[in-house]
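One chain follows as structure tokens, the form predicted alone.
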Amino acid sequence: MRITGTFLDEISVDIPHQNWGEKEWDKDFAAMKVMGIDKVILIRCGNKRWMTYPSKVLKEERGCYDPPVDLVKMFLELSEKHGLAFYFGVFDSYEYIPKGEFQKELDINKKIIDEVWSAYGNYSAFKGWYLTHEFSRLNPKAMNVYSTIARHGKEVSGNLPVLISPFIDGRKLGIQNAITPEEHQKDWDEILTELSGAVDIMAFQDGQVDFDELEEFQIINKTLADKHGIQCWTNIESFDRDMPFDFPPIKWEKLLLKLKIAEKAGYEDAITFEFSHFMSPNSCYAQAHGLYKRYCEYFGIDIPEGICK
């Protein structure tokens, strides 16, 4: 099991922005390619009033600020240059769903999907959609919104695949009543019944439960994915939740353990949140440089001169 995909954390929510331009991103895409990454996933096209491309929809409906660079265009061009697939992450208002205004979240995302496909659908690297809304437990009204957004993306794009990356309500989140494996299985059997036919790929985040619990949850996820005809990937968190501060690059030993657990559970692929901060030789975190080297060293990957600092 190797990592073959990464999120692109634009717009950042809880980790520092690296303030890269096209030159720096080009270098990072090259480092991804060396490591074996063949797909990148824009984690969200917009958040609150920030956006990654000059969206008329978001300006008119949310009063979003004009971005200085069209990051969607830049990431698509870099994806084509380096031979990577690009998945577009939709919009999360961080407002409508918490307020129970599900229809508003649905309506704005349908408009964004139409706008984005019209503007960027001609790029050969545009290979799929990412449903940026992260969820863990069953909420029938929310599930209907998510499945409708996903189906709309598939409809306008000729059935391009849709990816989700949910989380587990585990004890590492600090919640009082962490979900049990039995509760998780029951909820997700119902959720995947609703999402079947709308979502093609499920990549659960792997950092919210303890290492000794992870295998049991991974097996449940794979069993349910197989039952509902959905591909089962793992989203390996390359940051460390065990530290007293948020968030440093993970220890290599922990990353390797999680890769082995996913392989044992029969997962089909692995993506990570996320390469550029926590695994890249270009990261603002010096520890990420070492993680990149240890990963390549373990898998026998030769690092060309100039990739690492």
Second form
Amino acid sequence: MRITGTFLDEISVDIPHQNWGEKEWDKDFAAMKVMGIDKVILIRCGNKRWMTYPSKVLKEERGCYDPPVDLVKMFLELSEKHGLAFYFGVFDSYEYIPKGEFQKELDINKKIIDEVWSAYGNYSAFKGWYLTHEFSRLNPKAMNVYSTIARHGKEVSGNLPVLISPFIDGRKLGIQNAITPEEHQKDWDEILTELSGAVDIMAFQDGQVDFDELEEFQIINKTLADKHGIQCWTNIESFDRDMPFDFPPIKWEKLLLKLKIAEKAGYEDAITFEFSHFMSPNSCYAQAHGLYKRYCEYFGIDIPEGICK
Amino acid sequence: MRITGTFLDEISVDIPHQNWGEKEWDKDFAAMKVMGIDKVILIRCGNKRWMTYPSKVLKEERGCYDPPVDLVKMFLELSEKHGLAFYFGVFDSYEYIPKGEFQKELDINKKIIDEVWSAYGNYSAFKGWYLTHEFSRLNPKAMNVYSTIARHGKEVSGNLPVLISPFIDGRKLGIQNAITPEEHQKDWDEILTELSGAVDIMAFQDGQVDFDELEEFQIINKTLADKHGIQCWTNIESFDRDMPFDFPPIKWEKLLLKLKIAEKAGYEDAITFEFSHFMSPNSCYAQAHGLYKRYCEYFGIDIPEGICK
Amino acid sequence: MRITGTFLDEISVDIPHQNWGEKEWDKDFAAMKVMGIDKVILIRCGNKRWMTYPSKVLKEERGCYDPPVDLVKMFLELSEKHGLAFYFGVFDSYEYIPKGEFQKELDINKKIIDEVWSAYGNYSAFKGWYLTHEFSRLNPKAMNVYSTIARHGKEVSGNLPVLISPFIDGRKLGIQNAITPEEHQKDWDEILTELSGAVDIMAFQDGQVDFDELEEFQIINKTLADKHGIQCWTNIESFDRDMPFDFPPIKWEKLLLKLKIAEKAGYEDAITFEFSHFMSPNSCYAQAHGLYKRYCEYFGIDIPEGICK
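Same protein, different form: I have the form predicted alone, so give me the form predicted in complex with a further copy of the same chain.
Following is the full complex, with the preceding chain placed first.
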């Protein structure tokens, strides 16, 4: 089992920006390709007042600032150049759903999907949608929003696949009542009933439970995905949750262990959050350079001249 | 509007030291010069028991340790070599003013100013004083100390300019009652009445308020500076306050936005806290290398061979 | 006084892993050698479910995961190649002693010592044991465990030396009642009475007290060590405890100050926690590259081509 996809987190909530320009991204896409990555997923199209492309919708409705560069265009062009598939991450207001304003979250996302498909739908690399909302427990009204957003994306785009990347409400989040495997199974059976037909791929984040609990949860996820006819990928976190600051790249041993657990559980594919900070030979974190080398070494991947520093 | 000055934070409170020697600093001054920086401001001359030059005053009165290198001398010499102006940052005990021992804070600073001017006043690069005390709200007794320190600096040095870099008591500090624009205006009208004639330049830190509040505060500051006959610069923070650890370099998009706001508000000059960690091609943080490149790209500055790694 | 030893913290509790392979470690051992390091100390052989070598004991009793590489073998081979002495760090469950299950901590460590000596005792670089448990105050039952583990190590190995690296319960730990010099002296007089004959070398960590308190504590430690016939080394922390995140490399000035204090107190040797992250020209933290250069500069050590980046 290998990692074949990565999120692009250049519009970040909690990971420092690397301040890369097109030249640096080009180099990084080349490094991804060497490692076997064939798809990139834009984590979100906007955050607070920042946006990834000059969106009229986000500017008018959320007061967003004009971005200095159109990242969506740049990532699509680089995807075409390097032969990668691009998934577009929609918008999470972090505001409407907590306030119970479900219709607003739905409406702005429909407009964004229309705007984006109209502007970028002709790029051959545009291969899917990513439902950027991260959730873990059953919230029926929110699930209905999510499935409606997902269906809208599929409708306008000739049925392009929709990916979600939920999380397990596990003990490593520091919460008081971490979810039990039984509760998780129950919630997600209902959630997938709602999402089935709207969402094509489910890629659970793998870092919120302890390493020795992961296998049990991964098996539950795979069983449920099979039952509901959804593809089951893993989203291997390549950052380390066990360190005193958030976040350095993960230890290779931990990444490998999680990869083996997903393989054992029969997962169909693996993506990571995320390559450019935590696994890349171009990362600002030198620990990531090591991780890239260890990964390539393990899988017998030759690293061409010029990829590593 | 461009950044033409930077603090030197080699005697740091909360930014890890880079452990540079003269060769590394020489290289960094060269990189500053390329970017258009023409002045450097020593953030403070001493902190706790550490000091930037072998000060008898600080050793005797504060029990400071002999420094392994005379940073003031080194920075002055490098300033002369690279054609930069040097501002000397005075001493904040972080102790006397909170305890109400105003006279002590004043006395030690007068002695330091005398000592420093006597030792380094002949350097042609010695072009000004920096009042290192950072404040935000009206404290009349403290303001009197500050203006007296400032006047003493001007007196001994043939009226060299005095710079302050205060902060807005804004919501990004995590305080309960962030200051309103009205309160800020009222406080600073009184503060500048006291400081007028003693302080020549005011360069507010620009990171303690939200990006969408900044313009309003910047306009207030500029209006007050004009009213009181003080030059109004901006101190653009080049570190990011929105990340889970303190502090990585800022995203280029944020820096650019803040630069444009200051330009729109009619500011006369821009300095940054600070180049060597957060914007430099030599920084320990690789995100800073990107920031330097983006900045130079944006302003059409050619980076000579050997400046970037 | 120079630093002649370092911990190896590749199985870390709170320092991010660098993801080095054998080639990178080989290069780092070469850099150590240049700086004057002649011994390396494996900080611990296992942590949680991670282990440094394929230990049957740890796998069966603690459910540890098979490691992707045998670090003990690799470090021993690199130690022989570079002419360094290797100290093996035993196991701290972080569980049995807090629970009062003293016998369990003792039993697992005896088994590990037997297993390790049988597997690696023939390496000529295997020169000592490190009692990985870090403690500061008197706990008679725990001390008895420690001395018994230490004696067992000595017995199976033909009396190889045992090193401990305790800490002072000082104010920089943020605790309410930091220990006084008097209490520290009293506790450690009793502790060393228990450990005498079992432990050969005591290397106190030097970062938990303020810089201006360090000399007093260091003198106490040296006096007690002499009284009880134990060698007294210092464990100079090369990371900085004064910064807002845990941990960057320390400022050279601070390291030098601590080295001078240990020298003045008559310490016999100095080791550091630890070279590879905080002092190495290969570290992921570029501040460490500076620290290495400053250290070598200060002691007039020529750095051969290829050691620094």
